[in-house]
Every structure is written in C-alpha cells, then in structure tokens.
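In structure tokens, the next block holds one chain alone, the form predicted alone.
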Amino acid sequence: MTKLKLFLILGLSLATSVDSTAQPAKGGKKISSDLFGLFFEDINYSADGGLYAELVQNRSFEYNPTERREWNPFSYWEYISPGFSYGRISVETSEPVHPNNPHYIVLDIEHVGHETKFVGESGVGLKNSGFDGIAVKAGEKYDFSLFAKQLSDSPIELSISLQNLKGLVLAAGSVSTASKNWQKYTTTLTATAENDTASLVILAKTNGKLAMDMISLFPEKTFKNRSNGLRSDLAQLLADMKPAFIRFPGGCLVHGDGLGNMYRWENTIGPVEQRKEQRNIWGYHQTGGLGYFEYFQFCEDIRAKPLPVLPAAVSCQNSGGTWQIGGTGQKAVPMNEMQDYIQEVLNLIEWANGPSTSVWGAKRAAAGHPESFKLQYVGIGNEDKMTPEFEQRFKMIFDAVKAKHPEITVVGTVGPSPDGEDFAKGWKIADDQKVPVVDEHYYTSPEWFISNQKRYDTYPRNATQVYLGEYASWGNKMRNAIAEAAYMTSLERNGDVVRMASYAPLLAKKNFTQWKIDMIFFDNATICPTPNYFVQKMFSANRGDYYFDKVITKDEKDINQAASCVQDSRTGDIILKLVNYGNSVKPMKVNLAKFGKIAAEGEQSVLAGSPDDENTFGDTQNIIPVHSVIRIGKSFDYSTPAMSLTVIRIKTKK
C-alpha cells in the first residue's frame, strides 16, 4: 500500500474538536471564519462520470449532434442479439416518460433464440459502456433501474447483467415488465468480480414489443449511501478538506453558450426523470442528475456552506466560439422576461430557506427535506463582460433580491482577471451599487502569486468584501502548490477583506480535460490528488477566525518565505502556517507569549518536495504531508525545508 493510499483510508487531518468555551487571545484581528471553501463545475467530466455516481452513459438516450457531431440518442449503446436471435430498435418521442425527457428507446423482440454452452445467453437488446467502461468491485452491490412500458399484451422478462470484455458475467439480476404504462422497476447485482472495462448488458427473453428509458446503475455505496448520490472516494476527498463552502455548478457553465444554453436552476430538482437535460458548455452532456438538491444536500453532509452561482440573465461572451475572434458573443434576456427570470432567482431562495408550506418549500419538502438548508449567500454572474445590458440586469437582480431578502449575502462578479477593463468597471458597479462581496478570478504564473502577496495590504476596509472565487498558478506541481501556499498565507493576514477563497478547477478525468491545472485528477477506479489538493486542505482544514501578527518573524526582504498565524476561537487552537517557496532550508522564529498557556506539544504537517515533483498515476503519488508531534515552547526557532509548506497546530490551555 502506498503511502498516499494510507493516507486517504485513515482521512487524517490536523482539525480537532471543537470547545465552545474557548476565547481568543487578545491582539487579534478577526477575519472570515468562511475562507477556505471549494469551486465545483462540471468541466472535464466532473459530473456525469465523476462526482455524479451513474454508471450508465446517455441513460435516457438525450445525445445529439449539437453536443458532438458523432453523438446520437444510440451513442455508447449497441444493440445486441445472441443465440442467432433477432429484432429491432428505434428511438421514438411520442408518448415520453416525461416532456423535459424526450426520447425513449422501442424494443421489437421477433425471436429468441436457444441458449447452448457455445453460445451463452441468448435474447435481444443493448449493451452500455459506461463512461469510458464501467468499474466493478467484487463483493459490491450495484442498483439497477429503468423505465418501461409494455407496447405488446404479454409481461416481458429482462435478463440484467453486468459483463467483462469477453462476455463473462461479473453479475447478474432480472425484471419482468407488468404494466402497459411507464412503470420504474429495479434489481441488485451483486458483482463477483473486480473489473475495471465492465459493460451493462439488457437482454429482453421473451417475444413482444416495449419501450424503456432513463437506464441507470448506481454504486449501492454512495457517499453517505444517498440516493442518487455521489461516488463515494471523490466525495470523501473534498469532505476530508472540511471547506467552509461550495460554490457550485459553476464557473461558465452557469451564464452558458447563448441564452438557451443558460444553467436553470430550476431544471434540475424533482425526480431525475423529469430533469432537463441539456448540452454542456464544454462540449459533452449533462443529465442534471447532479442537480440542485444534489449540491445543497452535499453541501449539508459536509457541513459546507452551499454558494449557488446564478446567470446574471445574460449568457458568456464567449457564446458561439467568440473567444477566438475576442468576443463579445454576450446575449441579454429581453427586458419584457426580466420580472419572471427575476422571480426564478427569488424562488430559489424560498426554495433553499422557505417553510414547507411555501410554494417552493414544498418542493425541497417532497424530496425529503422538509428543514430549511439556511442558504446564506447567492452569487450573481460569473466572469461576465461589464456590458450596459450586464449592468443593468444586474442591478435589477441585486434590489430584487436585497429588497425581498435583505439576510442573503450576494456575491458579484468583476470579470475574469486580476485587472484590466472588465476588472475596473466590476469594481465600480459594485462600489456604486453597495455590493456586499464580488468574485475576483484570476490564472497566473507561480512568480505572479509570489510578487503579488500583498495584493490586498491595500483594499479598503469596511467596503465590498472580496471571494477569490478561481484561481491557480497554472500549474501541478511543487512549486505552483508551494507559491498558492504562499499567496494563502497574504489571503489570511486580510481575512477582514477576502471573506472566500476556492481554488479552481476541482475535478478532471483522465483523458478527458478541457482544462489541465485541476486539483484533483481521477479516473473510474482511482483517484489522484495534486500537490495544489494537499496545500489547499493544510489550509482548509486549519482555518482560524482570528489573525495574529508578529507571531512569526522572518526575513521580511526575502518574498520566497510566507507565513501566518491564526487562532480558532472555538477550539482555542494556534494553528502556524510557515512557506519557504526558496532552494534552501530557511529559518523563521516563533513566539507565542500572547497566547498564555500552552501545550508542550504539537502537531505538524510538511509538504516539502523538489520543485518539478508532482503526483502521477500509479504508485508514484509520493508527495503528500508528513505528519509528526512537534516539541512547542513559547518562543522556539524553526528551520522550514526547501520548498515547503509546513503548519503545526498547538492547542491552548484554559
């Protein structure tokens, strides 16, 4: 076993329980107890055949050519028919299980043939791939369901099963058809192997006609075994970060490729097979199986607070590929629909908070959270071009919202980069118009973050707080982890300012990334987690509400070394933060005499490795945290490895 899987089975992590009769120590500043959170959107497959725990590809057979040139309500399904049997297939939409879901798939089943040793299982019907295969564990259980409806008198009984490249069955179950209307059936399959290539095979036994859809296959071990959950190794990697929020679903993917292509939140709740599905920003598909209860129910089991992101009711200025001629593609829903796209906003909130006995509080009620989910903040935009049609929509949204729900926190947006054009006229909307926090997003080279620690010395104070909503140092490895480590420690030292902060991206599959400086690299049986993953959770995960300085000294010329000091006033807690972004061993001296009593020991973490290292798959995932007990006095000096990020955690004495 390696030393990262180890690491990830045990889950540590340096955060302790929490005190309540704990106070901080005299001195300090206070700043967000919200900092460190994380950035979820579904690019590089992050969803549907990520996150999202759906085994089957095209489940409702909603594929078209708009999204690829190759795809089709057929694509990853293939039509089978062994034991010298025969039949057909076709995809209608006349009578769908739902309008939001179209197309079906028709079985005509003319024969089935004779089964021999020879020949195996004989019968008609599909055979689904997965996402790029289907991995199966031994032992495992696996929920099995799908949608028919019978289109000839007799039942029709369907042979279930999981099979290998070869055609062994790995698992195996069945259904019987008993009804002339759509009608859910489910099974279990057991698997009796592991397979990672696996594929689901639908055989139908018996002669007659019937409609199916929404054909689907979940992990019956999702993570905290929800229902129509998420798979529970990735979930419990951003869970072990213990962030203080998700902002989700995006990123681009919420203000879309034009307006017909904008995420509506609305669109995504209720039963699954209801959901509308629709092309993905990036250029797949998404189910909206990951929806928004989904994201909030997620955001509850990890005790995250959840940050929905909203169109402000204008689409990407990248819409239609403009990018590549330097935009703007930006459309603007027309002023005559701005009080029902308004409401829609409005209705997500009473939906989140509402009592079960509102209109949309109803809705969170039936699927089985009748307990408000205390939304405190919703964003408005994201990356947007600072338009008149932008600024005007977005004002109208924001008194919309203040005006109706002054308790809700908005989050605005001031474009995609550290400055420029889009940059000043973002700030100036929302200096003129009192927004309460924006979104400040920017890539750049590991040098940048390292020159730029004290980017926000200079922020105003008592004014627009900032959400560094995207950001990284274009880069996996070392020392791109170790210079976002540094600039985290300038993010801390103004907690009073930046109130949030999320790397991004999060997610990326192996061998299918539309973006190549992601957090945390997987693919459908292992997962691999970025020297930037083990620097953003040292952080997260030992966040403090109160900022200390003089705590640590260093030499202040030399912007290679980082440090900070925090306290959590819950748990009484001192939680050092020391990054040495140099070649060398640096030293850097501490002292706690502010703090009163003290432990005499503490706990210690180091990310120290070359500056080329980086994870791989396979077993050469090497660089992770080493965790030790550190011996603390109340002023000891501390020599922080080359290229390194070290926190130790001391806890106080009442």
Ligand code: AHR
Second form
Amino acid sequence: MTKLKLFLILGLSLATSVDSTAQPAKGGKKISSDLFGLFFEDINYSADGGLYAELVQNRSFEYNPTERREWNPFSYWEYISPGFSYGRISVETSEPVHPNNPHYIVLDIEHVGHETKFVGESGVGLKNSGFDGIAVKAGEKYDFSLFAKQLSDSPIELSISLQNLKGLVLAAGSVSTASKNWQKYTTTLTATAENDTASLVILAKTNGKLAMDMISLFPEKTFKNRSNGLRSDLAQLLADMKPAFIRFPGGCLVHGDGLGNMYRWENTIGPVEQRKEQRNIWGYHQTGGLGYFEYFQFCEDIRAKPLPVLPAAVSCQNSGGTWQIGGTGQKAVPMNEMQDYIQEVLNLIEWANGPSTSVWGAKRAAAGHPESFKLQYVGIGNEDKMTPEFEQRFKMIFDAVKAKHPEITVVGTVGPSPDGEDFAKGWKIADDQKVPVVDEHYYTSPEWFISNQKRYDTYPRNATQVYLGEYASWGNKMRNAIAEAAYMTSLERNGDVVRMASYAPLLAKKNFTQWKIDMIFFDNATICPTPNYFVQKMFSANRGDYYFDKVITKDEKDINQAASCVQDSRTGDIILKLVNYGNSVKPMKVNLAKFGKIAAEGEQSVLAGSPDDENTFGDTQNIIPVHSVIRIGKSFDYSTPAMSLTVIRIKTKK
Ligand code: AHR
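Having seen the form predicted alone, I'd like the form predicted together with the named molecule now, please.
Now the complete complex, all chains and molecules, led by this one.
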C-alpha cells in the first residue's frame, strides 16, 4: 500500500469518526432540505427497456400500429419451427388473461420434428430478442414466466432457453401446462456464459394447441431483489445520488398525446397482466410494468420523497409533434367528467397514504405495502399552455386537494420556458390561487446559466416557492456540467425560495433516444454517466438545510466563479461547493470561524477537466470526481482548478 493510500484511508476514517453537533451554527438561513432530487420520465426507453428490468420486448403482444405504423401484436417476436417441425401461430383476442390486456398468441403444434446434431432442438414456438438483444451474465439466474391456457386435452411441454446469435444454448429450463384455464408458469434459467445479444426461445415439444401471453424474463438480481423490479446497475446509480425526491412519470408523458393518452395512474397498479398498456407520447409502447406501485417502492427504497405529477385534466399542447402519430394538441376533459377526474386525483392520495382499511389503501396493502407511502407532494400539470380551460381545471383540482388533504403540498406549473407568456400567466395563477410551489422549466445554453445566477435572488420570499423541475444546459460536456454547477450554488443560496430542483431528462438508452442531452446513457449491459450526472450527484449527496454567506471569498466581479456553503443540521457537517467555470486556476478563501470546533481534515471531491471533455461508452469515462482528504484550518486558501467543481465536507465537533 502506498503512503498516499494509507493517508487517505486513515484520513477518511479520522474525518468520519468525529462527533457531530447536529446543531446548525448561528447566522445560517434555513433552506429547503428537499432541494436536489430526480426527474424521471419514460422518455428514451427509460422505463421499458431501461430502468424496468423486464428483458422481453412486447411481452404481452400489445404493440400496435397506432404506436408505430410498422408495429403489430407480433412485433419483436419470431415464429420458429426447427427440426422440420410444423404448426401455425395466430394472434387472438377472444378470451384474454384480462380485458385490459386483450391480445395473446395461439400456437397450434401439428408436428414436432426430430432433434439432430445439426439442427439442434426441435419444436414449434417463438423467439424474442428483447430490446436489441438480451444481456446475460455467466452464473446469474433469470426468472422466466408466462401465462398459458391449454386449448387441447393433453399437457404441453415447453422448453425454455436463452440462446446466443448462433443458436448455442446459454441457459435452459422447461414448463409443462396443466390447465385449460389461464395459469401462470415459471422456471429459473441460469446462464452459463456472458452474452449481450441473447434471445429467449420457447419451443413446444408436444403436439396440441395452446394460448400464451405475458411471456416475461427478469434477472433474479433486481434492485433490492424486488419482484417486477428495477435494473440494479441503473437503480444503484440513482440511489448513489441520494436524491431528496423523485418526480415521475414525466414530463410530457404525463399530459399525453391527446386526452385518451394522458397518463392515468390507476391503470398502472395491480397485477401486471391486468394493467392497461398504452402508447407512449415519445413514440413507443409503455407496458405500465413500471407503474405507480413500483415508482413509490423505489422512492421508499432509496429514501426519496415521491413526487407524482398528474395531468391538470388537459392534454399536451405539443402533442402531434415528431414522435406522435395521434396527437390533438391541448384538449380539456369535459366539465361533466371533471368530478370523476378529481376523484381520481384524490384516490391517489388515499392509495398512497390511506389506511389499509380504506378502499384505495386496501389496494396498496394488497400489493404488499400496508404502511403509508408518506406522500407529501403532488404535481398538477406539466408546462401546460395557460389557457382558460387549463386555469379552470387546475383550480378545480387544486381546490379539491386543498380541501380534502391540506397536508399535501401541491406543485403547479408555469409553462415550458424561463419567461414569456405562459410563464407570466402561470405565475399569475399561482399568485392568485396561492399555490404553494410551481414547476419552472428551462433548457438553454451554458452561458445562460452562468449569466443568470442571480435569477432567484430577487424572487419574493414567503410566497409561492419554486420547483425547478426540468433544466439542463445544451450539452453533456464539462462546460455544460460546470455551468450547471455554478447555477446550482445559486439554487442553494436561494434555497428559501427554490424548494426543489431536478435535471432533465434523466435516462437515455443508446440508439433509442428522442431527447439528445440526458444525464445518464446506457445500453443493455453498460452505463455511461455524463459529467452532468457527477455534478448532480455531488450536490444531491451533499445537501444541507442551512445556508451561510460570507464563508467563501472570491472575485465577485468574475461570473465564472461561484461558491456556496451549507450545513446539514442532522449531522452538523459543513459542506463547501466551489465552482470555477474559467480556463485558469482561481484562488478562493474559506473562513469557517462561525462554525465553532471543526475537524482538522475534510473530505474533498473534485470534478475537473477541459471544457470539451465528455464521457463516452467504453473505456473513455475519464470524467469522474477524484476523492481525497485535505487538511483544513479555520481559514484557508483554496485554488480551484480550471473548469471544475470541488465539494469539501467537514465534520464539526461538540
Ligand atoms: O424532459 C423532456 C421534456 O421536456 C419533457 O417531457 C417536457 O416536460 C419538456 O418539454
């Protein structure tokens, strides 16, 4: 072990063993403890094919041409009959597993041929290659399941395997049908080799006829081993950020591509085979397998507050754009349906928080969660066009939630831009109706973020607060990430007005993206966090609830320098963030006199690089924070590297 490594380990354990005061120092400004969280939207295949760990694409045969003209219920499946076998396959709808899930496959096996050394296994069946291949790891287990109904008299044996592109079997199992009613069958497959482009193969080995639906394959190791769970590497990356909250399920996805396409939360709970699937506004299919229960469970698993956003009873004004083929622009729920719609919003609160003896609380309990999910925030609307129809419906929903659930903080919306007509009208509505928090959105240049660091300094205090629900600068290079970091220090400084903030969008699957600038890219087997991810993580995992000014001295005339100092009153830790958006080292001075006794060392994380540096898939993910322990005193000088964010965490002593 090198001396340096030994110093770092000793230093870290020294730094973490100091008792904390758990009392903020005098003179701090109380700021939001929920400031930094996550925005999750099912865009860029973030849910199906992404965070949701299901490996089979179109498992329920519900893909259809209203989603993509070339799609049909058999998309992403292949009919196979190796070994001179023959039979027939059809898509049917007469007696489905559940009316919400109408399509299923009928397999008529007329002849099962002979297995030979050359053709391998024989049988009649199906093949699915997931979302551009199924990635499996050697030694890992995969949970296969399907719903099947025997349509002929004798049981039908099904061989289940994972195969590589050459047909070599990587894992094998079998199930045998035993009922003329729909029944779920399961088996576990263990992969013998690693492969990123595997297929799932199901072959009937017995002559006869059977119906099949919900053909599913999950890695056994999902995040926290939840069934119907999340892809563990991606979920862990999000958990590592220690976000205060997660907003879901969007974005434009929420208010949808026309009224019939709004995201209705009630369709996404209960057994997965009974959920109502639908077209995703971003041009693909959503199974709802990652539904409200799973979102809430994930929030609980990573101690983030859930922030569900529900449509304000109007559809997206932009629907009918590039990705949508059924869009109608903004349409409003008819007035005679509004009471039902409002009830749906109230039902969510009962589902999340109500006792398990209540109608909706019982549904939560039936899903395995009798305890309350402790819902605190509900978003109503997403950057909607501020029309009279919107305003009227928003007010109706807001008033109903306020009256029945004064404990819930409603988050309203003020359009898609940092200014302009919808922004002004949205703020007027918020002021008139005394909405507690509103959701601002902006995607713009890094220079805008640098020049607008004073934006919230002049916002009125003790009035409607801001949730900066979607923001990003146009790029995933260091200059973008560091511009965002500078801006985030201003969010901390204004943490009495800005209650929450989340970068957007969060996830993007390689070759499946609709939105170019995202926080984390991934493919089936690997992940590629951007510099923007690390900036978000460094702020989010280092939140405080008191802000202190005059701790860090820097050149105030240089807008490329930014800094903030917060204290976390739970641990007593002081957290400094120092940002240098310039192209040379900049000196700053730190004075910690107001904090009483402090540790002699601090934990330091530095993210630094050249303006054009970025992370790409493969071996070039060089932009990561470097952690070390530094000696500090009551006051010290600090040289911030060019294009960098430094976070220093310091323990206080009793
Ligand atoms: O984050 C991507 C999209 O940007 C969101 O869906 C929408 O709210 C915004 O326009």
